[in-house]
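The chain that follows stands alone, in the form predicted alone, written as structure tokens.
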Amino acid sequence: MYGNDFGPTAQASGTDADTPPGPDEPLNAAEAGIFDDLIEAEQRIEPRDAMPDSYRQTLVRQIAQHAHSEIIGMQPEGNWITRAPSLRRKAILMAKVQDEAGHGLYLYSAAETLGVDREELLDRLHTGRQRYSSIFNYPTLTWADCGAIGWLVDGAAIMNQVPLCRCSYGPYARAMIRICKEESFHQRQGFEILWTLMRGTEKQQAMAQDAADRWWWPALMMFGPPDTGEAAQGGGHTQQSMAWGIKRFANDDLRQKFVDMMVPQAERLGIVLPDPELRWNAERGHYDFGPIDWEEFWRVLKGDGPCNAERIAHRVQAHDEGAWVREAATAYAVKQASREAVA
């Protein structure tokens, strides 16, 4: 039993527990009241609970984008599995890429509990109707990039995703618990790669510094555009998502926490972060940092990044080449079901 999945919600609203209102059916007053009460009480919303369609669609958009990011995110580092500098590094990197595939599976499964078909979500990705994190449209030029991705990109992912373990939607929150544990391993792996390089030759140190220089600003963009202060008046999803308990912190707040966390780690590594305005502000109790190039963010997000076309083309090719596996699995499932029906 999880949350309200077997609770009084359906009975109180006068509906069958297994048949909540469909995605396009508006809630009646009793159902809307129960939903609001659950959100107010910090309770979990479960698949069979009645929920507003706007809440459902917000979750589909967010979970799908998250799932897409996980499977597209396999590509930048998967490119280095055969070129990793040792058998140990290959094994660790293969485990990490495999983890990302598993994260995508958990998240697509969570999205399916909202009544959307996985094939439809993949089609939206392949045709550009849904997006993934812009960070994965940057190339991995050297082995040090695998370290920078683990340290910075997965570090930013952890900062974003740990609060999602308290998301108001049960299946998403539960999926995030395991994902965050594995992302923590990924971040430590990246740190260890850079730690080793920064204690190597001058060329290795320069390679690590160059990777950090290229990935620092895209990592800060991962949290999304500004959404506090004046930016909060310009629309966007943050305010409503926070009111529903889907998000717990604003993009800007998470970005500041990330900077505060990473500066001491960079000092420990011996890496100089590429921001001349980065300095401790005793009055605020936080690090100040320079302006982010949001024009670059939007340009990459809209498809004009270094690897946008390459990433999608590779993803579509892999999907098409795997069609026979899906067909075989479906045929096997039908065959097994027929045998069980006869038995």
Given for the second form:
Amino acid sequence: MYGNDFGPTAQASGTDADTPPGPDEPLNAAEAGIFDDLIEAEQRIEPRDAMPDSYRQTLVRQIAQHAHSEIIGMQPEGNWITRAPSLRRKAILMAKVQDEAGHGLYLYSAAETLGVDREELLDRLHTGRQRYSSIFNYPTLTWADCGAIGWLVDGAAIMNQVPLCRCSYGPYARAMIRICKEESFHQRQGFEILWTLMRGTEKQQAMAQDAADRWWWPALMMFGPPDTGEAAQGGGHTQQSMAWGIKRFANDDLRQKFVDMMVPQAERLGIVLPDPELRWNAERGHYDFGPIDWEEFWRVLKGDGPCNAERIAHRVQAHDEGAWVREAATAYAVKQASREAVA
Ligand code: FAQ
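Having looked at the form predicted alone, could you now put up the form predicted together with Phenylacetyl coenzyme A?
Starting with the chain above, the whole complex follows.
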């Protein structure tokens, strides 16, 4: 039973949970009306509900991209598990990287409710037909990078993802609630790594500052290309996704909130953010910041970032090496099902 089983729209529709409409079937006028009413009433769209194919495809694109980001995002920090500076740091980092795998699994499951197979999504990732976040194409050169990822990358992820807990598609919104709780632990552990380094030796402080210098601008790019003011006419997905209640804020607005949140945190850490144009604007009630290198962003998206090739090669290799696990799990499931059929 779903939230939208209650209320006037559900009663009028008489929806039958056992017969979900096929993905490619166009909506008739009554179904389109029900969909629009549910969106208008801020209700959730559920897997059994009729939805326009373009809404379904937008969600598949975004949720899959998000899932891919989580599992590719295990690599930069996974690289430091064997080199974490203490047993405590190692245990925490392992838990964090495992959480990222878990987030990928919730998200692939949410995407599957839209009628697309997980194997197919992974194939699209491995063959470059679907994206993952630009941020994971940068290298982790020192231990401080694990701190910078937690603080900046998870910080940006939280800013972007808390509004997704109110996404109009039920399974995605529900997955995001749990993910955001875990992301906030991740951000604190990153802050704490940097806090410790900034209270250490001069060399440790320099290492923390260098990591922040390298991750700050790529973190700002995570929110996506400009999409307000003149850029709103630029043809991105924001306008439509906001009308459907998938995105709740424009990329630029979330980026600004992120900058406003991070500047005081950087001050507490004693880290200088690498932007000479960063200053409080009392008139706007926000921090102004310098121009972002969008050429770099598009270059990374096209596959020409520092680690794109390495990340995909590693992912494909891990997938191939895991084939026997998938085969064993499938054989076990078949055996269980045949036992249950006999009983
Ligand atoms: N990287 O019109 P928009 C994490 C693409 S998870 C790559 O603004 P949209 C956890 C976009 O796909 C991080 N591509 O598009 C963690 C589109 O191209 P397309 C991932 C990007 O979808 C932490 C084109 O540019 N988070 O960090 C990026 O409405 C630490 C035009 O852009 C999510 O996926 C980018 N940064 O908005 C894990 C959150 N930005 O598809 C491990 C969910 C834009 O037409 C360690 N996703 N593009 O070919 C979203 O909220 C949205 O998809 C946006 C983009 C905001 C990313």
